[in-house]
Amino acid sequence: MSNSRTPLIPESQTSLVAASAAESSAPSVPEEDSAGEATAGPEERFDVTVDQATFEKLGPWQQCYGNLFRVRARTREADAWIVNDPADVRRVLISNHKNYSKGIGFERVALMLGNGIIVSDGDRWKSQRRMIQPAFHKQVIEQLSVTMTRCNDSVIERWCRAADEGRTIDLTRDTSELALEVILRSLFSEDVDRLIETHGGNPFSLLVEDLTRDLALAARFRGLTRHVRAILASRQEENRMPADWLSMLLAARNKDTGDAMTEQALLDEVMTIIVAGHETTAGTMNWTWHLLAANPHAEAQLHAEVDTLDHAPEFNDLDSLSYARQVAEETLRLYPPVWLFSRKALGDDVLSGQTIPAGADIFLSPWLMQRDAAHWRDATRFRPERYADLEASELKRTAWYPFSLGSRRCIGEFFSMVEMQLHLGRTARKLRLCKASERTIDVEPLVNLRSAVPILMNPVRR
């Protein structure tokens, strides 16, 4: 990654190799805060954010200071509180969520996504969420599953040719391209082909080609709104309303006022759906095949499940793909795409008996909780079958939150899970994906938890 570009989310240059083995600093002596209550946390001053340095420090700090501790700010006005107790996380995200607004980092994300539902807060967020929600109804996802299967079959066909020719595939790039095509065709349907024909390629492919996620990319991506405007104009001129998400967003009306979205609000939501719907699913599919290739017993169980069907899985077969779903859920446990959530305390609150002052920056990490041996048996092992047990089923409600929790739980969760189940099921019927090398794959913990290098695979026909 070039150092000449300003990062969208600040990055450090320290290595991830020692992340799990890093030695924590000695515990600080509890100090008295302004409220006269004892606090614990590291002695050093540090600005917690979504970057590699924070990723390396959180694990050792948690081991040293427990599931609630304070990190004194280095340059910010407010100190950070790291929250990793399930009851506290649920209080912040569910039972007392009105006391917490969006936190550190979202102002930079807004440069790329505008004021869509990931970034917005308050009444605007509520209004937009209500207007968008029908587009993610089960019946709509069922219709869009046809798009998912077509896109997957095209990729599977390419992988089969690679298997026949003995070629290695770049799994990371291919899953990124696949997830991007699914989300674009779900949004724009027939207009994707028009866009490609007009411009001699897909302008949105920059999300696959440029992995920097810095301010320069944010500017380039926001520039793509001109293509969305052009699609809107052509639909209006031709009086077209294809059966896709864009048409549903255009038809959406505010429940209270009857108003449609403004053009700017519509553009912000479209750009948000593209990024959120592409990156999280692409990353999860990438990690899933990496884990399956390293765990033959899980791969064999997935194959056994899909082999019970006499056809390639479709939407109506999802109930028969329970293990495929468990594979996706276990991947999300070990590699949650959003590994650090942030909130800002609007008023004082009490977590685990500790007063959290108004203005405090709150950080919650699925990466920490979902790998915590205090909650999960064999916490670092890939065991999809664990979700067939009642214990793990309960843990999914208390200590598993890759899609967040509460009212701000990801609106696209069902869409993403359907997409991953169909991808796994249709691919596993025809192919095995085997590791092309024994190279260690580290994580890159920036906006999303990605593989630090492309994962290469050798496809083999079954």
Ligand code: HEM
Second form
Amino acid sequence: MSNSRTPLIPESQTSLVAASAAESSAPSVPEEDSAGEATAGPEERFDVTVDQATFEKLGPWQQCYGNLFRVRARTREADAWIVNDPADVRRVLISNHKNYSKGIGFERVALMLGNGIIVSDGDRWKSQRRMIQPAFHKQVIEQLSVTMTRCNDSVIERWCRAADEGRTIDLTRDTSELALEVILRSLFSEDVDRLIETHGGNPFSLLVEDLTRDLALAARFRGLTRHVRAILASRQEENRMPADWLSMLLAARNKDTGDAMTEQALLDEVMTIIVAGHETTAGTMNWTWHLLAANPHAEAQLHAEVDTLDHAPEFNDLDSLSYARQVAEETLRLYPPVWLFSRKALGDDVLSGQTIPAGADIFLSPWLMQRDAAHWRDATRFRPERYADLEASELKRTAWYPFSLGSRRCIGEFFSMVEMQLHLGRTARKLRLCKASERTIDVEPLVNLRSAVPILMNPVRR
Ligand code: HEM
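With the form predicted on its own done, generate the form predicted together with this ligand in the same format.
What follows is the whole complex; the chain from before opens it.
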């Protein structure tokens, strides 16, 4: 990353990376807040955000102050509240969600995505979500699964060649390319090849090539809307309506007014789907193979499951791939791509008996809850089979929320679970991915929880 770039996360916050978590975790005397209630939280002033410093502090703070604590703002107007009790999280996201809008960080996401549904609130969000929802229905995903299998097969073919030639693969890059291709082909189908032909390459690959997620990248990414405009124009000119998400979004109508989306709204939603669906799924596939390579017992169970089929798994086989699904779910527990997200309290609320004042910044961390030994037995161990027993499947409803909960729950959850199951199932029938080095892989906790370095693997034919 060039130093002249303006980061999406201000330098003032990233420079806190070196701050010691232990130093900051000394318990403070509870102080009285404006509502006269005792509030636990660290002494120091600190702006919570998606960065390494916050990531290092959250765990020790939770140990000291429990599942609800306040972090006094350093530069912001409002203090932050970390909410980690399952009942409180459900109140914020489900039963009292109307009291919360999107919070800190989303203004920067908006620079990249405009006013798409991940950013918008209120009536705008509601009408857009209603118009987009049909594109994520099961029958549509079933059709798109053909695209998924095709994209997967070309990656598997490359990995098989690497296996035959004894070459190492860059799993992180390959899964990133794969997830991007699946999203682009789901949106634009035949126009992806036209785009590549016209430009001598895929302009959207910048999401794979450039790993920064700063303002310069946001601007470059926004610039790609011209390609979506060009696709829209050529479809109109040639009167084409291929079976893909773009055609569905174009045909969508507001139920009350009968209006289509404006072109700007359509572009914002397209860009939102690309970004929201790419790195999250790519990261999960990346971590999954990393975990499988370190857990031969789970890998063997996955092989046993895919070997019960006499063909490479397709959409209709997914019910028989319950272990593959559990592998993905367990990866999402240990490495939730969206490890921290925020809300803003619009009015006062009461969580765990404490008053949360209007204006408070709320932070929710699937990472913290999903690794909490208070909920999960062998919390840090990769045990996909845990979901087969009743206790953990109940926990999945209360202490597992990688896709969030409630009305703002991820619209792409089913799509990405299908994509990951097919990827795992089809790959595992042919290949094992073995660690190419014993190096520890750290996490990089920014907007998404990526691996800090590319994960390298040696594919081996089964
Ligand atoms: C492993 C994969 C994924 C994970 C872990 C994930 C996680 C999440 C989370 C936590 C949210 C809620 C954020 C918030 O409310 O602040 C969200 C929202 C969203 N996701 Fe995903 N996501 C994944 C895949 C996808 C895919 C594949 C797509 C699209 C194809 C997608 C599109 C969206 C959209 C549009 C929203 C906003 C929904 C709304 O506010 O109505 N996601 N996702």
